[in-house]
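Read the single chain below, which is given as structure tokens and is the form predicted on its own.
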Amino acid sequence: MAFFEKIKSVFRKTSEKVSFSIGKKKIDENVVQEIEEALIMADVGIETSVELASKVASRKFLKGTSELEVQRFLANEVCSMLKPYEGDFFQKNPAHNPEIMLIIGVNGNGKTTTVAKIAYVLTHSGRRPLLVAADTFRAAATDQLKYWAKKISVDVHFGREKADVAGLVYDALKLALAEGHDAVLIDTAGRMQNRGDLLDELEKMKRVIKKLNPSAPHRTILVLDGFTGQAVHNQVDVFLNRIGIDGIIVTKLDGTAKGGAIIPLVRKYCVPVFAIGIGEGLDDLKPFDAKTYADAIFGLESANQRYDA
């Protein structure tokens, strides 16, 4: 399946939410209200939904304008809003060797699987990542990362259960330097945003990393669950203010009706979207592309050939 057809399928439930009927009606206040309500239902957020509906109201559409024309107009507006926040991070930065990525987020958001997917993409571009099992609180978390490392044939560094995480990470970075790994992906324990002690440990981990490389971590990536919609805002608030984040990855978008939640999230926090997860396969983590995303959530065909070329 071509990429756009897959992502269009992924966002089908969302695009069904943003459907509306114009027929032969003039685009009047009632139609604008219907559009606004449809956008809110897709978790686009009240403020952004009102703004987009107002743009429809202020544009001089001719009588007989179709739903498709209005959807294209809205998709272009959404694309313009999100274009500055495209954050493809899969390209190697030659200034960072190894490039150290700290993957954070709460339990259940898909961090470990996302780490494996990132490593999979990197290996297919000729890079040599090292996975670090920095969740020493749960043996199952380490076992899961070891499973993925074996599956995609990459190295993994881990320690004993309940080992000091900062020391484990320090040893992993020294190993990466000694063995020539050009990327280090640190899979951290799930940090509930209301657990100050766990957030303190993340801050300590960052300090330890900087002892070996003052510019690192080069990417602190917050993994968010797409099914939770706008409920993720509290998570972003805490991690952004306590730990600092360079960008987000939104997982589990396949089948959610809340795909529009990326729009208010990005506009509120002005953080790049590095990638989106659109399925369970290793190759289902894709760089975020504003046009492809905007077209997909409105159920449109796309002329964007970024992935299908």
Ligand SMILES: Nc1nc2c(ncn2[C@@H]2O[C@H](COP(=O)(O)OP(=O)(O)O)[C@@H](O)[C@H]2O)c(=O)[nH]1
Second form
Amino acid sequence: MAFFEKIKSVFRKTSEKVSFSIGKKKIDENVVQEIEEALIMADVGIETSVELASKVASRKFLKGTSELEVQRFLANEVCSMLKPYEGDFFQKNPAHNPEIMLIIGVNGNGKTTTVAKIAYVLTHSGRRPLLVAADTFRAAATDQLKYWAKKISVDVHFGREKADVAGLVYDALKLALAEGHDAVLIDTAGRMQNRGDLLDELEKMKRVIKKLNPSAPHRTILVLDGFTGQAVHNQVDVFLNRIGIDGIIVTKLDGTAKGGAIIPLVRKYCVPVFAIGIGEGLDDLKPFDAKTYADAIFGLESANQRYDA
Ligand SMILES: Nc1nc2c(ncn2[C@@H]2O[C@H](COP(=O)(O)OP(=O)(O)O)[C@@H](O)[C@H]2O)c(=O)[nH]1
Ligand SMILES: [Mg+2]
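Go ahead and give the structure of the form predicted in complex with this ligand, now that the form predicted on its own is out.
Let us now look at the entire complex, which starts with that chain.
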């Protein structure tokens, strides 16, 4: 399946919600209202939905305008809203050697899987990542990362269950330097927003990283679950305020009907979307492309560029 077809099917449930019908009507207040409600249903958020609907109202479409034309108009608007937040995530900055990435987020959001997917992409461009199992909370978490490391033939550094993670990360960074890894991907425990001690631990980990490399972590990545919808804002608030984040990765977009939630999220927090997760496989992490995303949530055809290259 061509890549865009896949993305379009990933967002099918969202695009079904976003749909509206004009028929032979002209685009009057009722149609605008319908568009606004459809956007809200797809988790685009009230403010952005109202804004988009009012753009349709003030555009003064002629009688006989088709749904398709209005969808194209909306997709273009969404694309320009999101364009500034396309991350250059997979670009290597030569000044960062090794490039240290800290992967954080609530339990079950997809951190460990995402670490494996990032490592997979990096190895394909000839890089040598070291995975760090800094979720020592449960032994199973380390096993999960070891499983992926083996599968993609990359090194993994781990410790005992309940081991002090700051010490573990310190050792891992030393090892990465000694063995010439050009990327270090640190997988962390699911820090529930109300678990102050876990957030303290994460802050401590960051301090240790900075001690060894003041410019690191180069990418603190918050992993979010595409099924969470609007409630995701609470998670971003906590991690942004306590830890700081450089960008987000939204996982599990395959199958969710809440795919619109990315729009109000990035507009509110002004954080880039480094990548999106569209499945459980290693190859299911893709760079975020505003046009592809905007076209897909409106169910439009799109010929793209960043992916097809
Ligand atoms: N469908 C789908 N499942 C995903 C995606 N990313 C992660 N998962 C699944 O979500 C579950 C939790 O993932 P995990 O990486 O263990 O989350 P963690 O607790 O944050 O480390 C696992 O069953 C993953 O296979 C994705 O993009 N799509
Ligand atoms: Mg995990």
